[in-house]
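Presented below, as structure tokens, is a lone chain in the form predicted on its own.
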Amino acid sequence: MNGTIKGDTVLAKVTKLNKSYGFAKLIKILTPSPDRTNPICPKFDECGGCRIMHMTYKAQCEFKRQLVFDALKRIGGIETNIAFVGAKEPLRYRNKMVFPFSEKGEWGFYKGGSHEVVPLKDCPLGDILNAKILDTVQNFFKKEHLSCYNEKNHTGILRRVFTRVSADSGKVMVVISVNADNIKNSDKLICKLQSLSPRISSIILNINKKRTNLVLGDRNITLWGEDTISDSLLGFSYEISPHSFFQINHTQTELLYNKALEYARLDKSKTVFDLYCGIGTISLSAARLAKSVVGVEIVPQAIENAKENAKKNGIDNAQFYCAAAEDITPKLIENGIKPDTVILDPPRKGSDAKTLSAIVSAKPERIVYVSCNPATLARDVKFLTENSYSLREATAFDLFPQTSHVECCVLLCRT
């Protein structure tokens, strides 16, 4: 029930009964639970993303183990003990944030379950800069009298405004979406937003005139400063442009990544699947301890990503291929390119049967699976556990604090 944690005694209204559960509606806490907290943001009844702000970060933390927990238990038939790595710092932790403007050129996120902007003033997750950016852009707009995006309408200009910061220079490109192939007297945008703070690169114009919900259309102008912005992972560095998937979570991404590299106990005779690479960030650092390394993405940006970055980095033992997964990874095995370990980092949708079942016949003594979905997780392990491999080990982090997002990385070992 949204708005309740473990422990509060609450009223609350029945509206609807399945036979093995229920759903009912809060009319208000009685009791409240010790875990509960007052959330630190204004607006967290109305805002749909930190769907756990009102619990302490222990009983967070331990909400989020026992999710993993259960999805494996319920839909994967494995109980197994669930490691959980809790983040040192809960809030001002995202170096990624999209945040949709109204038509009434309100800045924010969208209200849970719906597409109504609820405006903020600034989002406690993300970068102390991102309220000054997202307030020149709107009094920008107001003043060129230029319209915001009507969803319903596919009228108005200003849709998005994305922004990402760089954990080693504290770098911000500012990605600004619209409906239309440019904005007038743009020159002088670029110079408001220059004049807020020497830490902003990039600034770039994404256009996307479809009749889409993706955040950003296909092509890119850069308005000023550079095409991408650079971070680093374990030791690599990395150009990531505005499409580019990169972990939100600095800190806890560097955690989890040591954790794969640990199960996948490499060395110089290993062969590396990297499937779902994006811009090549598992891959590089298995390259650095294995004998070769194939990465596998669909996206053909971070595939180009993940050259340019191979090579910027040195490495010449790992091969990119832009393909779907489950198209090219059986035919690398036909073609005898044969894994000793695979590595696996799927969107929240998981991997498929047929990519399973192509590394299922190549027989890897390993696999490692990254997940940002325990069901899917539970349901792609529950195939593998079915196919010759058992799950030896599980740990849990929290790359999300204050949402009701956990990441997993689990170990499969062939039986």
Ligand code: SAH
The other form holds:
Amino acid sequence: MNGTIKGDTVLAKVTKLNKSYGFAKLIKILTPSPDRTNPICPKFDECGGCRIMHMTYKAQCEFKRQLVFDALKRIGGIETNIAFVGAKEPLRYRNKMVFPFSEKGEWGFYKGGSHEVVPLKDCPLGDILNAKILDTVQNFFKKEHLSCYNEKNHTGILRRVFTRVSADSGKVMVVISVNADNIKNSDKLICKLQSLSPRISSIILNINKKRTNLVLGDRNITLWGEDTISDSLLGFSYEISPHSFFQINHTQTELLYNKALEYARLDKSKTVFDLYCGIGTISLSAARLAKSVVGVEIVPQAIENAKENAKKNGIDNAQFYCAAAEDITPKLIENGIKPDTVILDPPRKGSDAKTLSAIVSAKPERIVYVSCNPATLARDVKFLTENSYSLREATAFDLFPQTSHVECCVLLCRT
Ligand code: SAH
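Switch from the form predicted on its own to the form predicted together with this ligand and print that structure.
Then the entire complex follows, led off by the chain already shown.
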């Protein structure tokens, strides 16, 4: 039921009843749960971003731990203890934020389930500098009589502003996405942004002239400063371009990766598969400890980044393949490459029978599954436990405080 939390006593109207669950609409909260707190963001009710900011942080962690426990039990058929690693900083943790502009020229986030912009003065999940950057871009467009984008008619220029902050250096990349090939008087905008803070290290214009919901178009023009921003993870440094995927919560990601490596128990005799490897952030950390690593990823740009990152960090025992995991994993195994450990970190839809069957056929001692979706994790764990593996340990991590997302890392060993 939307708007309620565990421990509330409410008056509600049942709208749909199924065999084992139902839906209801909240009419009135009679006694609020002791786990409730006043959301720090004044736009909590309207904005679609933070769904559980009205829970105390302790209750958020318990809610997510339970979510993982329930999924593994209900879908995976396994009852297991879930360790939970909460965040030290449940606010201002996001190193990347994308703010759409409304046609009226307001910046903010979309209302839940819609493309209506809820105007904001700040977002407490992101860097404190974001609001100043957004206001500066907004004022510039107003002064220059440059219009903002209208999604329905595909007219207007300014679509979104995207910022990325380096946890390493505190530097900030500003990407302005427009429905045009350039913007007039951009030197004025550069001056204004530069004078905001010495932390701003690059200003990039992204050309996005297509009728699409994709955040960025294909072409970037660096108006000022660097083309990329550098950041580090577990001692490796990465060059990140506007299009690259990089984990959003730096501190929690390091804890998650360390747990994955602990579960993998690597040494210099081990061959490792890192499936769904993105730009190779787990692969490089594993390569430092193992004999060799094979990274597999479907996005060509990400694989190029992974290869460059390996070179830049002096890693020569990692090989990267651009392919679908379900296609290449069986082939690698048929060709005699036998992993001792398989690490996999698939997208929300999880892995698939082809990939999992190939993994099982290679009989690795350990499988470390990193997941951003407890339901598909539980489905895949069920497959593996029915095929000679047993679940040994599970840890969930809060990478996205205030939202209902949760990340998990589980260890399966061959029985
Ligand atoms: N391990 C990385 C990325 C995890 S996100 C990190 O921690 O940064 C999941 C990745 O799986 C994405 O990079 C996505 O492009 C990739 N992916 C999606 N479907 C895939 C498939 N069928 N085969 C291989 N990679 C896939």
